[in-house]
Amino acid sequence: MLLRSMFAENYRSLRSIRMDLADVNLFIGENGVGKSNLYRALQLVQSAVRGRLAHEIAREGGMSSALWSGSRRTGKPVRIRFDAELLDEERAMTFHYRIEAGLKPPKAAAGFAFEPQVKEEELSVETGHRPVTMMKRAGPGIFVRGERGRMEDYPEQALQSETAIALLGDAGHYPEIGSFRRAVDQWRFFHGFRTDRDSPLRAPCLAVTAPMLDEDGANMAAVFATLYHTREDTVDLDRAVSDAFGGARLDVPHPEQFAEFSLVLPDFPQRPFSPRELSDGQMRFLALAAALLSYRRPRFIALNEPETSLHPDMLPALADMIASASRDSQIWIVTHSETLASAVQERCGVRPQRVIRKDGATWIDGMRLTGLMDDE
């Protein structure tokens, strides 16, 4: 499924702002714009599917500190709202899911002060007519579309901290609740990489079939076996790996109990580097390269400041691996690199979209209120 476009209202530096999305998404901006706050909005969409949204806002600092501290409307609540719309092109269904979310009030005895209180969600299908509501949830009641086409009271009430999509979906009985949450819990989010002595991405891991990266890179080793040793076809990688350091080559034994690599450079050939010689950047590319070219690739791919720790050698490489993966996942990227933004347009057609600050909240230059940028 393609993300159409989002929504985000009262989240942070976001007051209200709406985008129709493309296959390559490219934003660049100052320090303190806000830009990582349209990538988390998104994460957090996915943690509401997951069931996981009270959990991820907590993490934030709870509803205190997640929500818009600008200047609000008065005798109105406050809450934060997330949309997604998904294309499923395939099926030409259209699927919309909102959620919403705000404070417990202050006499009510459920739930914990400062955590997420659901107050709305709703998933409705469009197929070309008008759009059907296959669920929609007011506080803990829930309602869902039956077999019979009606809609029904779920037998279950939510509490205020999850989600009715995460139950539905966990229930098994409802394709079109289903279809949308795999869809979502799918998408990949690479916010940076641990690359310190301890950091998973340095040691081997389980020689399991890895055909996509977890989040962490805890699998990456197996992830590179996959591509040797299960696809036999490494021709990206091994053009990416090559460009981004002089000519080197990975090295993937065929793994036994566990998958491990190494990285051979052109000045010692006989003398492999293991991930724990490595620097910081060179870990941190592998690891993008592992995103980026696995086996199968995520539906949709995030990378935030994805420059990070590389030298601006390494850059059109990784540009390069981005518009490869293009051709099979929709792309989010969050960069504060020139240099990077200027050759992922050249190389994917795609113009950066940058990231401002209009009237105290996070805002994209030329963007109409539609989510239209002006030359559309």
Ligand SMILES: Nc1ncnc2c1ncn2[C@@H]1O[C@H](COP(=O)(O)OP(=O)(O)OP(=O)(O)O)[C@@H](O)[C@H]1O
Contents of the next structure:
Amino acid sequence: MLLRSMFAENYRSLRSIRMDLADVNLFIGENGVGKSNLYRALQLVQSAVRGRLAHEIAREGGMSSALWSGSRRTGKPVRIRFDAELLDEERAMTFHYRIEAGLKPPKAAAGFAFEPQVKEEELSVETGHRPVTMMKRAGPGIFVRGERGRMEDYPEQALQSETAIALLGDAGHYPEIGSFRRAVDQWRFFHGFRTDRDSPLRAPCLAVTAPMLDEDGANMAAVFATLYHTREDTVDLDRAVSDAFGGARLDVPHPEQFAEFSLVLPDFPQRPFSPRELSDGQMRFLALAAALLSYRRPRFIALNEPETSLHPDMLPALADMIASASRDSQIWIVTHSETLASAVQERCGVRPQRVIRKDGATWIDGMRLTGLMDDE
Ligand SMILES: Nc1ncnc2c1ncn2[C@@H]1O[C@H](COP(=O)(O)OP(=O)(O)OP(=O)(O)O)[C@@H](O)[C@H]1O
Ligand SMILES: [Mg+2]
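Let's compare: the form predicted on its own is above, so bring in the form predicted together with this ligand.
Let us now look at the entire complex, which starts with that chain.
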């Protein structure tokens, strides 16, 4: 499923912003304009679907930190709102999910002060006619479209910190809700792989077939082993490694209990280097290769500043991998690198969108209120 549009309101610097998304979305902009907040808004939609929204908001400092701190429209309740619209191209169906969360009233019994209190949630599906509500939640009560096509009361109530979409997805009786949930669950967000000595990238990795890279990169060696020994097609990966490291190649033995790999550099053909010996930039590039060229590509891959600690000479090879991934995946890239932006622009034919601040809030240069760009 393709993420067609998103909307975010009252979340950090996202006062109210709606954006239509393309197959490849490339964002540039100064520090602090809200690029990561946009990325994070989508991550929170995924957290809602996974039943982890309260945990994630608490982890980033709670609702008082997450709520837009500028002036608000009076008379409206203070709520963070996220919407995501996904298109199932095969079935020509559009899914629309909306979630609104507010603060705990000071004297209310249930819930904790830092948690979001989910006030409303709705999932609707459109097949060319009018949208049909599949699930609607107001406060603790959940209504869901049952097998006979009628809206029914769901027998369980949701806690204020829980999301109905996660509760219902678990129930397994609602195929549309299940397919929306699975699609969002597969989105992958990669931001700054750890490369210190104790990083998961450098640790031994159990040899379990790995069609996709984990967000912390912990199964990187298993992703490579899966490509070499299950798919037996590593053309893109071999080319990327060779281009990035001046003719180097990966050595990926058939794994026993643990998956392993080493990098063979042309200057030392007899002496392969293990992950513990490679540099931070080398490890980051390899992790990005595993993220972008994995056996099964996530439908949606977001990369936040992937150029971090990479030398500019590596960026064309990174752009090649992004272009290759974009054949199967929708891509979201935030970058500070003009070189990477223009290399991606050249390969994918998309113009970078400049994220700016307008009256303190995040905005896209040249975007109209509807989310369309001026020239569309
Ligand atoms: N609750 C809030 N209300 C309004 N603005 C906020 C709130 N919380 C954070 N911000 C603003 O969001 C900005 C940070 O946004 P973000 O991290 O998305 O920036 P960025 O564009 O990714 O920058 P960088 O390029 O440095 O990573 C800060 O400037 C901060 O002022
Ligand atoms: Mg950022």
